[in-house]
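The chain below stands alone and is given as structure tokens, in the form predicted alone.
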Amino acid sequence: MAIFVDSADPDDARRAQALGFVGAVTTNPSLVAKVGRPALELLHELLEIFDGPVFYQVTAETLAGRADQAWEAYRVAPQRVVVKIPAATENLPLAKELAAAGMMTCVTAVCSAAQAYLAAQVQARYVAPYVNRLTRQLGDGVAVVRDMAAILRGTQTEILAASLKSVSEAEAALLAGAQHITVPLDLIVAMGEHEFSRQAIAEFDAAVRSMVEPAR
């Protein structure tokens, strides 16, 4: 079970690396566009900054083009690049071919248990459902994660829940069976905080001060 940072921003990768417990960096075309630099260039930099895996999504219009992109990214760091392949029937043979060649793959934008099942058939390492988006589109993204977890039980394919917008939504995805989550850096920070924890810390500090302050 791991938490990943969902960002293509090198500064976010540096901060995530400094935390010491973030397992990977996940990127997608929208996040890359926000940074405004070529995806492969960012991949190189993120791999230099971050010690763990970096996820890279193929975007070419043709299957052959997507295969070329996958190999180009993989060769940058064969043990650390995870190739993201959008969920579509035409992409499944490519996913199988890449996994057979030793690549770590993630079938992304998975919207149903059926798609997750097929991703397992092609030996995908991860499937990535967009939980909040699925809630907006289908009514209950967490329920979709729960169904995926049931159908993937006993396989080597793991759920990487994405599109999580709050601490409670991240908790719900994990409780529904996601092995991993990927969230923005500010949400990682928020997950480590709680108002009652701060209250307890303040009480501890006050107790310490009362012991060291001289009596009047």
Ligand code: E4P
Second form
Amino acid sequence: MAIFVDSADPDDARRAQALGFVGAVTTNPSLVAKVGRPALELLHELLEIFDGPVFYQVTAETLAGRADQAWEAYRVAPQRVVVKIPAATENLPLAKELAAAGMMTCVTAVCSAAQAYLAAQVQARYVAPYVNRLTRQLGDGVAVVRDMAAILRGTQTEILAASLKSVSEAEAALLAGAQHITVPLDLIVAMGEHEFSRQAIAEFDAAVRSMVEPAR
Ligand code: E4P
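Target state, the form predicted in complex with the ligand; input state, the form predicted alone:
To see the whole picture, the full complex is given below, headed by that same chain.
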């Protein structure tokens, strides 16, 4: 059970490292493009800043190119790089080969329990369903997570719920059976806050002040 930060921004990785409980950094081509620097260069920097796993997505047009990208990233830090492979049947033999070689793999953009089941057949460490996107596309992304959790029961493949846009959506994904979630930094911060907690803290502070400052 872990929470990861969904960002390719070194500043986010630095802040996540400082929090001390964030388990990994997950990137994707869109997040890398937002930073505007080469993916491999960012991978090196994120591994320097953050002391846990960093997820790196292959993007080449050909299977051979994806394999090369996976090995290139893996060799940067074999114990810490998790290679993200987009969910497609043509990518499954590659995913199996990389897992057999000892690489941690994450089959990403998984949209069905069937895709998750095949990811487990190729020993993927993680499957990443994009919950908010699936809700917009299929109507109920959390239900897809629930089906994935049921079909993956007894396998070594874990669900890393992604594309989460609110605290309640993150909660729902976890309650549906996702072992891990990856969320933007501001959502990690928001998950630790609640208006009624702030209200209780204010009451405690007032009580302490009343003890220190005698009632006038
Ligand atoms: C994981 O890294 C996914 O690529 C990411 O969470 C997708 O989220 P989005 O739907 O906001 O792009």
